[in-house]
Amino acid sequence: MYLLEAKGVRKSFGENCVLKGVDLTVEEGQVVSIIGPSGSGKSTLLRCLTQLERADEGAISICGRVMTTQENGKAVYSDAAALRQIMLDVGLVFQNFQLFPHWSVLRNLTDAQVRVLGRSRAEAEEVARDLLRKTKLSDKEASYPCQLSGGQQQRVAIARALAMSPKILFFDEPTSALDPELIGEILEVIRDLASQRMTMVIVTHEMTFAREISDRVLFLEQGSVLTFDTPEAVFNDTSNSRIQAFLSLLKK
């Protein structure tokens, strides 16, 4: 079953066409990494899939619900109630954490559960504490974001996304704002999620990690899909000079 299916997604900003008809499918339990050079449209694609940007064209469905249909050369969005229901199935982890600085770690994890999902405060705190334990942050529930390292803040952000019980989790370069020594702890959390068959779409520049964790890899170049295949096929494809040039630069 596809949890995500996107066909012909296009997005322009003025005269700049950033996405040029992107197709993407993600099956339940799969991890899909989106790679490619800066400016290739990776984050814009993620933002279109998570409703942070509106696609100009394309048909998008998530968790069996229609987000957009393609009609008369443009993307037509479903009504607000349907879009809200889709977002309840979606989790998003940003590059720069996006935690509420004036709230404790525990409140960052519980407030949306209570307000959006209607859970009791006690139930929300139980869910939050379980996730903090799994992300090795049990001793930080009373701390504020400014008292945490970047790696700890990103682990809180991941726990916050998981607290909403999403069916599919999106990551937009989750390690890009971290010092090199902190990257490993975030990648380990994502590995644990993959082992639990959490469906994930990850925009990343960590090529070794993408190769190790992904079921499929999408390579974007100037808004177009160069390839969408298994990690072995993508990283071992010596016939595609553009992909090999990109990968060789990252190894330097």
Given for the second form:
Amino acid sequence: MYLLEAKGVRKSFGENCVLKGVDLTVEEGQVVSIIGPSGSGKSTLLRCLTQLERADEGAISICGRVMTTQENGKAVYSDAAALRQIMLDVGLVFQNFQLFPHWSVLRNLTDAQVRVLGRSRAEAEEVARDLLRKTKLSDKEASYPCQLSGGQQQRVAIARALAMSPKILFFDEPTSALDPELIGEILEVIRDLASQRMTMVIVTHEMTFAREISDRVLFLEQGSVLTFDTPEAVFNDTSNSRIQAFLSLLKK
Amino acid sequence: MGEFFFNLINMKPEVFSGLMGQMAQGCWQTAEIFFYTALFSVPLGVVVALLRESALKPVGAVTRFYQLVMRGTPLMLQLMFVMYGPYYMFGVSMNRFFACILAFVINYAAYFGEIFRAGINAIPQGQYEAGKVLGYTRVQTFMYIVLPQVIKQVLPPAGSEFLVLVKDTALANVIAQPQLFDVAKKTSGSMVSIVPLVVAAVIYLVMSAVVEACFHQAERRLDYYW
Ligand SMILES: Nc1ncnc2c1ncn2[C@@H]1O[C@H](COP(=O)(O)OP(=O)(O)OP(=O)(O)O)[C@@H](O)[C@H]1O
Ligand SMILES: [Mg+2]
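For comparison with the form predicted on its own, produce the structure of the form predicted together with its partner chain.
Following is the full complex, with the preceding chain placed first.
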């Protein structure tokens, strides 16, 4: 079963055509990495899938719910109630965390559970504490985001997204804002989630990681999908000069 | 000691205590103007800021024009206008205190609008986006995530504005609204003494100091983040 099905997604900013008909499918429990050069539209694709941006064209379904259909060359969005339900099914982890600075770590994890999902405070705190334990942040629940390292902040951000029990979790370069020595702890958390068969779509520049963790890798270039295949196929495809050029550029 | 004081200010004790009674009343009236203006102009300032940033261009333009008028003409003139304008134009006479508060509120809301606008613009777009993907409605995102941060952001300029307001209440004199300055001016004239003016100055200073201390305290309380 596909948790995410996107077909022919197009998006322009004025004259600048950023996504030129992207197809992407994600099965339940799969990890899909999106790689590609800077400016190729990876973030824009993720933002269209998480409703932070409106696609101009394309048919998108998430968790069996229709987000958009393609009609007369335009993306037609479902009604607000359906879109909201889809929003609750997805989680997003930002490159720069975007924790709420005025709330403690615990409140960052519980507030939306209470206000949005209607869980009781006790229940929300139980969920939060459980996640903090899993991300090795139990001693930080009373801290404020500004008192944490970047790696800790990103782990809180992941826990915050997970607290909402999403069916699919998106990451936009979750390690790019971190010092090299902090990258490992984030990758560890994501690896853990993958082993629990969490469905994830990850934009990343960490090629070794993408190769190790992904079931599928999507290579995006100038708004078009160059390949969408298993990591072995993508990384070992010596015949594709553009992928090889990109990979060798990264190795330098 | 007490005798020395009353000799110094050249005033009998009972006259002085009478003066202080009047001053106290004036002080209370000033505090009322201050309080009601603050109470209504701050929330209205948030509304002004949001209207100014409205996606509907005409709404933003009209709001900007309103702010230009409020910030670009003397508050004294605005007080006169609100108080006497309705009478000259429609024969409707305004309640003095109401007119006074109304004029202060619409004037200060224009300034607070700018302060809040700067504060709102200082909050990164990502905070709204984080709120949205967590399922908060737009109103919830603004009320629970953005506004608390805006408040921290605007405390210093808002505090400054409140200090100006303490002193601007004296402008209510132009529509004969009783308050501290009015008392000081009248008693100083009738007593032919500078004492009422000095007392008024001290009271304004104390009121300012209280306001300043409140904002200082608030800033310290919100010091725990960023
Ligand atoms: N809000 C926007 N308004 C206008 N243009 C935008 C906007 N967001 C993105 N773009 C443009 O879209 C193109 C793709 O940007 P995007 O951020 O999706 O690339 P990316 O693949 O995520 O790059 P990076 O690896 O650097 O994060 C860029 O040319 C960018 O300038
Ligand atoms: Mg990007």
